[in-house]
Amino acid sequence: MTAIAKSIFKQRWIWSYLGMIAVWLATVTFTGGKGGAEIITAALSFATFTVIVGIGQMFVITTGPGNVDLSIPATIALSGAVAMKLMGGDNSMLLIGIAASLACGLAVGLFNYMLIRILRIPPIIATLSSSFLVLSTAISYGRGLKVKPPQLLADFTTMQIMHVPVLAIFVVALAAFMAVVLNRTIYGRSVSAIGQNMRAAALAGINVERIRFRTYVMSAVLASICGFLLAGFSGGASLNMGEEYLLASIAVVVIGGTSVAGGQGNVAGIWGAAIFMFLLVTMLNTFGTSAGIRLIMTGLIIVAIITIAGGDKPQR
């Protein structure tokens, strides 16, 4: 037993939902019981969102050192304003708006890949320069924009059973299936071989530039599903729904246990870094922290979950 113990602690992925069920035990404790059903369950509707842009950043930073995807928030904007003006609340056009968010993520991911590939700029500033033109592409196209999501797709980004939200239950399942691709797949392999050494991974055969091209449009196609998915659930689009997913993508990776050096990606450990996170918030909510003080314990709590994880190992 004491084996299983040591295995288990030596996961990086287990010291998020270790730190989850601290802050949420801190927090039943604080307001003597009540409300802890509820906090579980808000905490499963919005960190389904974190989640799923986390996968599509932890596929891109697992590729290596500088690979980082910053047009997400972008990226959101622009899927939940096209969606949302093409569907105008009808149920009938679901699947144009579907269409045409999933559409807005490939061009973005096509797009960003272009930059890095054909001019050589650095992924990092490459996608953070690509974040203001589809930024400012989404506010041309969605300025004034009020319209209300179908009603198919509100019910169902809000539906639950039990308390659980359905939508959580549906990315708990793509969370599974893209663990399966990562370390069951020849892809999920050649992105952790890329992030390990990319010339020994293109030595080895591996064609690095078309891997790299997959993962950045894999990770654009996820943020702009987020982007319709959260219209859905906000009651409708607006510009800035993307922004708090620019630091929170990387830190639920980072705290997850994915290598921030890259070639040793993880799964299982975004959702506990995501529900840790809003938890986190919920708690010092609770305390009555000013909002000042919450930015700094936030910051101090996640650097401790950080250093406890173990930090990187060095790659060889």
Partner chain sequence: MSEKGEHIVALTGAAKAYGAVRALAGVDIAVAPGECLGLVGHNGAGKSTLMNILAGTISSDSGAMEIHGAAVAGRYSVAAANQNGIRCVFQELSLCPNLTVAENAQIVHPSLKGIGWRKRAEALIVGKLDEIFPGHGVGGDDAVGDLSIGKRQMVEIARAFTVTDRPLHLVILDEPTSSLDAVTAGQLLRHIREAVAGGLSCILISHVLGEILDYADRIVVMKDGKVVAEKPATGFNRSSLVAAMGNVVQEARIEARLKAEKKRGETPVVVSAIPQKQPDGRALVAHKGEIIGLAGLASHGQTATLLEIYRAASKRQVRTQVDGPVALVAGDRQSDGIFHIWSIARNVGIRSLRSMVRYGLIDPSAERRMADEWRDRIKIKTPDMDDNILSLSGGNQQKALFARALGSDAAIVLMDDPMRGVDVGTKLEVYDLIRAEAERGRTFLWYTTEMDELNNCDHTYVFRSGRIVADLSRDELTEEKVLQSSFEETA
The other form holds:
Amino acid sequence: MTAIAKSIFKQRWIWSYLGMIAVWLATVTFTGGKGGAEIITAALSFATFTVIVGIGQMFVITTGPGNVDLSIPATIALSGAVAMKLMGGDNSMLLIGIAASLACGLAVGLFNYMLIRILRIPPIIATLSSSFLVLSTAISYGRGLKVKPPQLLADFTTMQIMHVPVLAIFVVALAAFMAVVLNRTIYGRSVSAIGQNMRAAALAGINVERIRFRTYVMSAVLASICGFLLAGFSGGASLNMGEEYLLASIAVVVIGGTSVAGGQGNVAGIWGAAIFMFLLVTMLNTFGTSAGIRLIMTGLIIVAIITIAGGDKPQR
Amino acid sequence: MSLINRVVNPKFLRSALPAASFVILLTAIFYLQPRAMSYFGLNLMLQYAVPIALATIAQMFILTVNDLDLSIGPFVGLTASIGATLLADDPALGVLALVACIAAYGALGALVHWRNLPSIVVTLGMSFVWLGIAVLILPTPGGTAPAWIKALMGLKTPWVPFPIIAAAVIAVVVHIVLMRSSYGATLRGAGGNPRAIERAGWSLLKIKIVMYSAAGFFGVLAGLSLIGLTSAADAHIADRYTLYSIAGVILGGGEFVGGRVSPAGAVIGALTLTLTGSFLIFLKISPDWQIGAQGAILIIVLALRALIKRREA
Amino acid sequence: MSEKGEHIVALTGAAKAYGAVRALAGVDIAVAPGECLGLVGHNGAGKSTLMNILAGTISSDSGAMEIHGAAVAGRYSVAAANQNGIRCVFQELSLCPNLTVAENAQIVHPSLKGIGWRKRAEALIVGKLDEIFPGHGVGGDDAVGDLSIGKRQMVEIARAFTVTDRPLHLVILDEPTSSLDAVTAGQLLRHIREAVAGGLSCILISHVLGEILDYADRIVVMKDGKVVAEKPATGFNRSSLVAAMGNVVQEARIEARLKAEKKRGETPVVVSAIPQKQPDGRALVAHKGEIIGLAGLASHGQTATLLEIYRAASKRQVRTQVDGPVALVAGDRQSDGIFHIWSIARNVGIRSLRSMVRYGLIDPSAERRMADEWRDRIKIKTPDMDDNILSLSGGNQQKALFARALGSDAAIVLMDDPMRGVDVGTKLEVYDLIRAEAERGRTFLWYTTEMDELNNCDHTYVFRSGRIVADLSRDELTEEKVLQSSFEETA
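What does the same protein look like in the form predicted in complex with the partner chain, given that the last one was the form predicted on its own?
Full assembly next; the chain just shown is listed first.
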């Protein structure tokens, strides 16, 4: 029994779930037990979006030191703006909206990879500079945009079954699928190998460039899906709706037990970390803290968690 | 003959690239708007170059030891907020607060080294902390910059506009400290081969603390120079500086890892970034595209660099 | 042994353990002034650990240390080692590639500061280079990253011999000749003798037994973390040294096998490669089932040719044709071979994942089977193939890399000087395996810097300056011929 407990605690992702439970308990204790269930429902709804982009970011980070996708917020903004404008609130345009959104993600992913591959730009700088371009495109395309999402999309993204958001169920399934991809497929194994030693991976017969290509495209496509759903969920696209996902996507990956040095990914932890992050803000709100304190606490807790989890060989 | 060889030499091209991109951009601006080619025009176009250059130098110190600071923007915002409130109202307390900020940066360097932490995550978290403190100090935009800072930043220097002189001074001072001094070589060595530096008996912990504190110091200077121009502050006043500073170092020929940096290049990179704004205005391009254009310039410069590198190989 | 106080440094009962692994199990060692001490032993014998303790980069778990006859009190550190004039040239380079040669000299000499430090540093390091490696062609202003690996090694060695404010007593050299060619290696070894004659002490660690026998005064043999033999160098010869390390000389076995001669060209050509810098159309040709040697001085285009062949297997190349799947056994394990987070099993299996896939997913039992099969076949010494790869000693890590290549579907195996720093026992085991695999129709292309290994090859190509300058059948192969072609100047 203790052996099992030990092996569970060896898993670094477990800490995100423990944190999640602790924060929830603190909040519920403070409110005297009121609203505990509602908080969980809300946390599931909001964490869903973080998880979607977090999975993409996790694969990118796992491909090794220096790999991180900073274009996620811009992609979310662009995808949301393009899809909402094209659909114009019309249910019958839903498929076209989805296609356009995915196309945005595909285009950004291709562009990112092209910068990394052809121009040999370090991924952080490549995704950073492409995010400038993507955001400018979104701004100029979506200027003065106030289009409501199609009713069908709005309903789907906010639908709940017994207080469990339907979208969350889908994304749990997505996470499970991605966990299998990471651990049991040649692609997942290759991502891990590249993340540990890119040169050795190439010499062990792995097509490094194909794997990196897929990973960056996947991250961008997941971001575009997130943008599409987020626009539906929040009643329309806004240009800054992706902003918070820069920190969030990286934070959930790290808190979720993925090694920032690359080579070791984890999907399960992303869910725990995403819910934890949401509950944290909720808790601080419940305590009635001011905006400044809330920001400071959020930051300090992220730093504290990485400090405790730390000990990895980081690149940056 | 040998001169031609030297000019076509990839190594020379590479080191000349930052200056060349600046000159090309400046020439393009002068071509579009000849009136910009004046003391007043340059002063106006480049006035924000000083805080951006200082923030870029701050980022460069962090990049030298293979880290990346994603919090320098909010940090500059915080120091600006302190400058426009505490420093103006109670100079002693203000100075104390700013020193505490630098010490906090040094402590961050110690933490990153001690726990072997990824700096992007730590600084990303810290960006919230800086922003939070700034919001507490200055909940709404306002405050007043101390008069002496305003006077300094508004200096009317003869012949050459103040921002250019200031940029040159920053470049020279940092160059001497980091590139020419013997301890500077050790500091850069910590980016090139940390283990070797450790084996030679140097303390990497101390080096990280020194580099992060230096970054904090230049962050403070960036914040103060910024309010010298704007007179008032806002917690969000410098949010974009994180991106500017990274772009500035890279445009200036700095490498991402391995301790290969150039202070002069970084300052030129910052000037180039500053000019893109004016360039777009003269081209009559919507401000929507301003950050897009900065991204594009970054990509073009990096593409050129990749091209040169390929020839080098 | 000489009297107390006459030693530069003396260790007694030094022990060090990493988890369950005992790297050092109580070692006594002392170095006298003006002595060159040769240190030999297999990989994992504890030489490197011992050296790191002397250099102050690792602290021992127990044991006492005396420097100049005085016990070391408190924590011994790199700074303390420097203070006492003890320097170390590590196997991995300890230079900063982003700094110049002169700046790298400053790193170990903090006293080089103030105005004009750069000039002084330059004079110091270039002067020492001139002294040890005349005609080195290194400038004090050159960025180390732009230098070839051999020149970097020269700078590193020269730096260890430089003296500023503190006297230098002991220089520890760990495989100093590994990246040097024969000429510079000779220059270095002669310099060591001169320095020793001048009163300096040296500890020389090398796998090249000839270097140790010819240049050391006294030889210490280590095995399993202990000193097993210690005698003046004249008391050893090659075979007694090998015997002391724990291996019975097995040269006879190789000799015997050499007699089974094959006719070249009876089997089809599987590799044909013209090196990039080859002016004529001369190609490296390998027939099915052959073992082809790539010889010559270090880094003269052998690795580049192997990588070219590796690339040609997946992407059509003009100068290189390859018929069949290819696998590569890396020589530089850390940078080209090992996946440090993974278990041994995963490290072995990575090249063969495609054959383990069922319904689109990797079958764990197939991976398990392959790991166990190869543990037995190549004798990887581990309790569990699920243990981390880094739990293995260097030689066993190398075996895992061999298992990766030999267990794959590759018909052609490229070997990039894979026996670098591997102990004799492991070598002989792997030689046997390679020969057996070649009998079964596998083709091997084997770049090696060790002359002995060429005896395993059916045919040898000698490289110089990126070109093939000689090809020798086994009958023609002699050490003399290889050396001659390696050094011969083009008219």
